[in-house]
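Below, in structure tokens: the form predicted alone, a single chain.
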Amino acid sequence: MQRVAVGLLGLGTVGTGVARLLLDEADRIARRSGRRLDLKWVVVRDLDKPRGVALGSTKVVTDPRRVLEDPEVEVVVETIGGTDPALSLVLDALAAGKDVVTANKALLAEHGTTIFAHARRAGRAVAFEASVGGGIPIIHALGVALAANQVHSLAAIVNGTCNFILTAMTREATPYASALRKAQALGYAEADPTLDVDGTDTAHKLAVLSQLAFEANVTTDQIPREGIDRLHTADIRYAGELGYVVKLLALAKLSEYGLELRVAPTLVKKGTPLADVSGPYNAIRVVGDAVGDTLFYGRGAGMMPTASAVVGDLIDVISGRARVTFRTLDLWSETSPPPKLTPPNRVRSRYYLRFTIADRPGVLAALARVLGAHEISIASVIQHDPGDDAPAGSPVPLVIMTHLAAEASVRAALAEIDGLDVVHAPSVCLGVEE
């Protein structure tokens, strides 16, 4: 059987999983790809670091040039992460006539147009199933299996760190800081979790999904985003009383006004599929005009689920399927017009609002007047008694659920309400996804 040489850039968590599959399941992969994969090179930063995989005859080096300049290497697998030096290495691999498999969502979100232009000029393919959803085959689904559809909307839980934290906050009333420490201890969160908890990682993935679902060349800075790092357990508790759970959602919706994109903690109705996604799992709900409502669910991160997607891409590349798909989809095209994004005054949703107010007559009426002046209708109200032991006049929480309202109107109303002398703290606003 013909052999194909592969170079692997990075031997961290994902890279180790890829090496394990290539070495331990070589016969199975050969049967399914039609060629035997030879993991010829692995590039690492520290040659002395202990490895979680026995590499056998594979050459381990610190200089990626050894891979890029080897004419026998046909495919380069990039699992370094980030954009520097990943971008230059990927571009150099393409220029050297090598196909590329990557799990790097940040690289695609920020530099997809550049990478794909280089690939087209070089006549090479770029495969990236592992960039979103770990082992969930959402890239293939959107690009191939659902290609007959116009996608109307997608709502996705695509960050396992945040979903693990929110699950602990919901089920055990664990404060955010404690839930984060637990996620770090179990390996679900990085030592520096900023890109996860501030919504950046989810925004990167939404940019990739938007390219597949809507042919929209959007970058991360075009996606409004909020993370979970300022979320209070009180809001999770009150959402529960109203029949909802809070999830960090990546949302994309197509309307006559354009494409609406956002990443934010969002109330999701209990008993719906997305509400039941717990721990480090991911799920992507896609609604198409022909297929209707679909849900893709599974492990969205971790060594072997992500390695599964990477090696699946390798098989596609080696068998020749990836190059055909690459040419057909024409992703991140340089000639694509800028995306038409929905203006804020056209974004409409239901909203959860929490205020900390003085416990005296007339306060609710004052807030209702401001909301009414901005054409925001109240659907329900929760106000808890401060308790017999609380001093007179102690601030109390007031939770309001709205009917459909324009986002711009809600923001303007909240700015006005926060200036009232009866309001003791900045208001909290979360969207609602039915």
Contents of the next structure:
2 protein chains.
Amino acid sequence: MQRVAVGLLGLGTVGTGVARLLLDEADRIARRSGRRLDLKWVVVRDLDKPRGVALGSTKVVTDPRRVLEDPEVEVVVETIGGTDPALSLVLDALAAGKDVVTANKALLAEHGTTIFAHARRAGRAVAFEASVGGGIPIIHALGVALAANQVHSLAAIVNGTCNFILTAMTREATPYASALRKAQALGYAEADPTLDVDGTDTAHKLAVLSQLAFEANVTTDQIPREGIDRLHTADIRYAGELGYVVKLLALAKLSEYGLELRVAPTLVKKGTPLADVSGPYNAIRVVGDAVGDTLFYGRGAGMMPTASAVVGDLIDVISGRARVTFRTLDLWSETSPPPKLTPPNRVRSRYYLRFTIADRPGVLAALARVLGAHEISIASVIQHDPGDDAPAGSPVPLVIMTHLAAEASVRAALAEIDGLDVVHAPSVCLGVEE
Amino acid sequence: MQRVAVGLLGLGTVGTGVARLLLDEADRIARRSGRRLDLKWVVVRDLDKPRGVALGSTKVVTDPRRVLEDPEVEVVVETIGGTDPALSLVLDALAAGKDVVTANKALLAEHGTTIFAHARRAGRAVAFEASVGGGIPIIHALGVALAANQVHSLAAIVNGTCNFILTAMTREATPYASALRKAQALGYAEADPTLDVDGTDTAHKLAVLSQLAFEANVTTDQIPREGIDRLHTADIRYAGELGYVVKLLALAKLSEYGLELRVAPTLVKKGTPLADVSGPYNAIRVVGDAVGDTLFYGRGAGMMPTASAVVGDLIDVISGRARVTFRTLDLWSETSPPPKLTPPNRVRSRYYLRFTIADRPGVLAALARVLGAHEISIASVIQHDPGDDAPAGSPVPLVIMTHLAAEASVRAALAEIDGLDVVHAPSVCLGVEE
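Given the form predicted alone above, produce the structure of the same protein in the form predicted in complex with another copy of the chain.
Zooming out: every chain and molecule, the one shown earlier first.
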């Protein structure tokens, strides 16, 4: 059987998982790819660091040039993460005539056009299944299996850290800060979780998904995003009373007005498949014009789930399939026009609103008047009796769920309402995904 | 752009959907496959029957030889269903050097070995995404995207008719017969629903899935199967009280004892992704050694969802990917050994048991004694007060949920219990999927 030499850049969590699969399951991979894969090189930063894998005859080095300059190496797997030095290493690998497999969504979201231009010039392929949804084969699904469809919309839970934190906040009514500490203690959140909890990581993944689903060359900064870091347990509780759970969603919708993109904590109806995605799991809902509703669910991170996607890509590359996919899907094309994004004044949704108001007669009427004036109609209201032990005149929460309304009108109404002297705190506004 | 001529056999529901996609979305398909697809022939039984698609320049004929003998035709799409004449037409198409796309699970389950042997000899590919799960790309997932994994288990809801009926029986407490009539009225069940409701269709699909997930050459008759046609609403209600819903599952588990296969109405824990798959939707849960838990969800039938899968296969075939997949996955191989199936005495599960017993002291004790003697331990019991209006001494239901137990012991215990004179009707036994 024909052999193929592979070089692995990075031996962190994902890299270690990839090395394990390649070494422990060499026969399986040979049987399913038609070639015997030889993990010839592994590039690490520190040679002395203990490793979670027995590398056998694989050469472990610190200098990536050893791999890039080895003519035998046909495929380079990048599991370093981040953009520096990952970008230059990927470009050099392509220039050296090697195919590239990467799990790096930040790299693709920020430098996809450069990378794919280099790959086309070099006549090589780039595969990136592991960049979104860990082990969930969403890239294959959108790029290959659902290729007969025009995707109409995407709704995705693609950040396990946030989903774990939200699940804890929902089930145990824990405040955000302690739910985050719990996630960190269990290894579901980084020491510095900023890029996860502020929605940046989710936006990177939405940029990658938008390439495949809409052939839209969007950059992360074109995606309006809100994280979960300012979310209150109270809003999760009220959402629950209304029959919803709160999820950090990556949303994309195609309409006559263009492509609408956003990352935000969003109310999802209980009993729907997305609502039941809990803990570290990820799920991507895809609606296509032919296939209708579909959902892809699984572990969105972790050593072996992510390695499953990387090695799946390797099998695709060395079998020859990836080259066909790369050629037919013209992703991150330099010639593709800038995406037509839905103008903010065309965005419509149902909204969850929470106000902190004075507990006096006429206040609800005053708020309802402002909403009405902006043509926002009310679907349901929650205002609980503060109880006798609450000091008289202390502010109370008022929760309103609207019918379908224009986002612009809602923003205008909220600005007006927050100016009323009976309103004691800035209002809270969350979108609703039906 | 290079052109490719395609012939379509059959213009029923699926065939019509395929023709629509190919004609209405020709540009999309050309862009994603790299070749311009020309639907040159459509073969129908009756030329005069009105059609749900405008076929334009496509030649409509009744004689399939017109297609098979046309050297220009590179791919034949079979959407006739059944095995006769589908089998001979598929074999002739392969012999004539054409690739084949089929949605026909019965054909694959019963004649896969013959068809794949012919394809190998002719050097052609067979693609069959639409044979299981309608629009859900489960064949691509198992064959390509999850190729790095050894699948450990599968649990699948792959018959929309049964799932629709079970959902109606659960939500409206309708008895089976009227739920079936409702399904027929809404077009979710055939006039003759036998192959759906008795589990045969689900077993066909499990045979196909077993090829991909376990490289196991199983025939339908090797799969123990029970349908939903003898299921009582009472058992759905009691399952609900215990926190479970009843689904018709196709189950496959790999263990040290071999591959365990079955199709049966099974209790699924509420709040798990499979439990929320309702109405005509399908879902396949796949557990792999690297990826862990995954779930694939979507519409399991219908014109356009199934057409989405067929046209996805066509794109795979004409782009050249399908040939690689066909070559590397050695499916329905003549040389593959007979599958090692788990012997019945090695099958273990939790079981739901319902007895119809005399309402007298000591009866529960008598049953519990028999179960205990067979080393079956009881997890929970439901026995409701029959109420004062029930005639004295009239039989009452007793529901028992067991802990993990050997199926053989359960069968033996039930035979013994059904022989007791305090037992008024044959006991009911359903498996539980955790």
